[in-house]
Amino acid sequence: MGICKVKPAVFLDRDGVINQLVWNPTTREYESPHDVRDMKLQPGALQALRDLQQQGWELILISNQPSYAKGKTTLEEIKAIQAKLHAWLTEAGIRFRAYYYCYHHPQGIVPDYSGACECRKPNPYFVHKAVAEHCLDAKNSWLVGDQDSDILCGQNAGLRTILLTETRSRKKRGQSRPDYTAANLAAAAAILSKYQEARTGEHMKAKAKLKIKIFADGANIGEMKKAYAEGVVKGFTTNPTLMRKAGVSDYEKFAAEVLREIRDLPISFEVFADDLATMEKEARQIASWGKNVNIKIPITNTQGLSTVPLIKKLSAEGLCINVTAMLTLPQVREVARALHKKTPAIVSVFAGRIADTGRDPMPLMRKAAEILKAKPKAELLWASSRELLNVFQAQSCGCRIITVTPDILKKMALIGMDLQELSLDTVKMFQRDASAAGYTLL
C-alpha cells in the first residue's frame, strides 16, 4: 500500500449547517428534512464551501439521520436527500473526501436503528474513521456544527471547533463550549481562512529559515511512514536500542520492509559486530541493501579500538559511511582524517549526549564543522537531540543533518506559533485534563 500525504480537514454536520431546517407545525421545531422536496441550501452555503475546498481543507461529512429509526420517512427517502445534495455540490465543483451517516436513534421505532450505537455524534467514531481512511491530519482538523452533540464530538476527537448559531436550531445548544462561534458557514470560513494563513504563512515563513536537514530517528515502521508521508524529513537513521525499543527480532526483514516504502531518501542502518573483521562484512551486507543506504559503523568497538582504519578502508571504496557514537572532537579530527575526499558521509556527534553531562555542545560542534569543511561530502550530524531548540542550534552551529524523534518531529507543527494562542491552547489543555479527570474543589 502507497503512503499517503496527510491533510487537514474540516468536518462539517449537514442539517442546519449546509442546507436549511424545515419547520414542523406539530412539534413547533424546526427539523431535518424528511422529503426531498423539502430540501433547500443555506444561503451562501456553495461559496463558503468553495472558499474552505480552495483554503486546502479536505471536507468531511458527518451528520445524524434518526428520522428513519423514528419512523418519520423512508431510507429511500434519505438517500433522495443526499444525492440531491451530491449533485448540488458537484455541479458547483465542490468535493468532499467522504460522507458518514448515523441512522440509529437510542428511542427509535424501527429494529436494528433503535437503541444505542457508536456512531451517533457525539461519539467520535466517524471522526476517528475518515482519519483513518483518508489520511487525515486530525491536530489541525476542525468541527463545524450549529448543535452541542456536533461540537462534543470534535472535542471527543481532539478537533478544534466552531458553532453556527443563526442555523434556526435550538436543540441541546449551550452545554458545550466551543473554541469560537459564528453566525453561518460563510463566517466560519472566515475564521479558518485565518486559522490556515496564521498556521501555513508564520510555520512557513520560519521553515523557509531552516536550510539543516531533518533526520527521522527511530525503528518504528508505522511512525518511519508517517514522517515519510508528511514530507518534512530528508532521511532517516536506526541503531539496535531504538530497533530493539520498538521490538524488531528480523533486522534484514525490518531493513527489507523499510526499504520497500522509502526509497528515494537515505537511511543508516549500523553493523552490530565488536570485531573489524566480522563488521567489515556486515557493512558491505547493509551496503547492498540498496543505493539510498548508509551504513552506520561506531567509531570504536566495545574495548574503546577505533574503527578509523575500517572507516578509512571502505571510504575509499566509496561506501557511504555514517560514523556514529562520536562525542570528542580528536574523534572528528581522526574522521576527517580518513574520510575519502569524493565519498558523501556523515559525521554524526551526539551534541544530546554531551548536554546530559552539563556541558554546552555549541562550542564542539561549531569547531567539529570547522574541522569538517576539509571534506566537503562529508556532512555534520547532530545526533541524539533533546528538544525542537537543538533543531536551531544545530544549523547556527554549521550541522547539515540533525536527528529528531518522532516526539520531536510532531513539535515541528509549532514552529511560529503565536505564543499567545500556544497560551490559550495550554489552559485549554488543562481544562480538558482536569474535567476529563473528574477534579473538583467546591
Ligand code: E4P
Contents of the next structure:
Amino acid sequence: MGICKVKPAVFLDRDGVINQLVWNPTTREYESPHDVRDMKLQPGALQALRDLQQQGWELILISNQPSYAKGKTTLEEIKAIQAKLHAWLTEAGIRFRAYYYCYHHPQGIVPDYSGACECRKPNPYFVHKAVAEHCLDAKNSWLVGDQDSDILCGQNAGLRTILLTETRSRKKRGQSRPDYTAANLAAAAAILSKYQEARTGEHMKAKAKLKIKIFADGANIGEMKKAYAEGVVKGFTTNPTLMRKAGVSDYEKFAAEVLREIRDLPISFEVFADDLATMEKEARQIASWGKNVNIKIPITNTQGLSTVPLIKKLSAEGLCINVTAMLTLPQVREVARALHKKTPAIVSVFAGRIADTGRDPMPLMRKAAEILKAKPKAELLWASSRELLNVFQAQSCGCRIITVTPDILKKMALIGMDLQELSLDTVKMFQRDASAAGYTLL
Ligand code: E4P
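Show the same protein again, this time as the form predicted in complex with the named molecule rather than the form predicted alone.
All chains and molecules follow, beginning with the one already shown.
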C-alpha cells in the first residue's frame, strides 16, 4: 500500500444536517426521508460543505439509517437516497472521502439488519474505520451532528464536536455536552474555519521560522512510514538499540523494507562490529543498500579505540558517514579534521545525553557548529532529543539537523498553539478521565 498524507476531517451526520428532515403526520415527528422524492437539502448546506472542503477538511459522512430494519422503507429506496445525495454533491464540486451507513435496528427486529451491531452511533466504530482507511488526523478532526448520539460518537472517538441547534429533530437532544453549538452547517463551517486558521496559521508561522531539518529517530516501520507520509521529516536515523526495541530480528530485511518505502530521504544505518576491519566491511555493505543511505559509525569501539582513521578513509572515498555517539568537543575537532571536504557527512552530537548529566548542551553545540564551519559539507546533528523545545534550541545553536523520536514528532502539531486553547484541552482531559474513572466526592 502506498503512503498517504494525513489530513484532518469533519465527520458529518446526514439527516437534519445536510438534508432536511421530513414531517411524518402519523408519528407527528420530523424524521429521516424514507422516499427519494422527499430528499431536500438544508438551505446553505452545499455552500457550507464547499467552504469546509476549501478550508482543507476531508469530508466523511456517518449516518444511522435504521428505517429499513424498522420496516419503514426498502433498501432500494435507501440506496436511491444516497445516490441522489451523491449526485447533488458531485454536481456542486463537493467530494466526500467516504459515506458510512449503519442499517441496523437499535433493538434488532429485521433478521438481516438486527442484532447487537458495533457500528451504530454513538459507537465510534465508523470514525475509527475512516481514520484507518483514509489516513485521517483524528487529533484535529471534528464531528458535526444534530443529536446526542452524534456528539457522543464524536466524543467516544476523541473528536471535537459541534451540535446543530436549528434542526427540526426534537428527540434525543440535550444530554450531550458538545464543544460548540451552531445554528446550522454554515455556522459550524465558520467555527471550523477559525479553528483551521488558528491551527495552520500559527503553526505555519512558527514552522516557517524552523530552518533546521527534522529527522525521525526510530526503527518502527509503521511509525517511520507515518512520519514520511506526514511530510515533516527530511530524513531518518536508526541505531541497534532502537531496532532491538522495535523487535527487529533481521537487520538486512528491516533495512530492505525501509528502503523500499523511503527512497528519496537520507536514512542512517549503523555498523555494529567492534573491530575496525569488520566495521569497514559492514560499512561497505550498508553503503551498497541504496543511494540515500548514510553509514553510522560510532566515534570509538567499545574499548574506546578511535574510529577516526576508518571515518577518514571512507569519507575520502566519497562514502556518506554519520559519526555517532559523540559527546565532546575534542571528538568534534578530530572528526572535522578527518572528514573529506567534498563528501557530505553527518556529525551526531548527543546533546540529550549531555543534558542527562545535568549540563546545558547548548554552549557545546554552538562551539561544535563553529568548528564544523571548516567542513561545510558536514552537517551537525543534535542527537538524543528529549523534548520539542530541543528543536528550537538546536536551530539556535546552528545545528543543521535534529533527530527526534515519534513522541516528539507528534508534538510538532502543538507548535505555536494558542495557550488558552491548550489550557482548555488540558481541563477537558482531566474532566474526561475523572468521569471515565467514575470518581465521585460528594
Ligand atoms: C541518533 O542518531 C541516535 O539514534 C539517537 O538520537 C540516540 O538517542 P538516545 O540518547 O535516546 O539513545
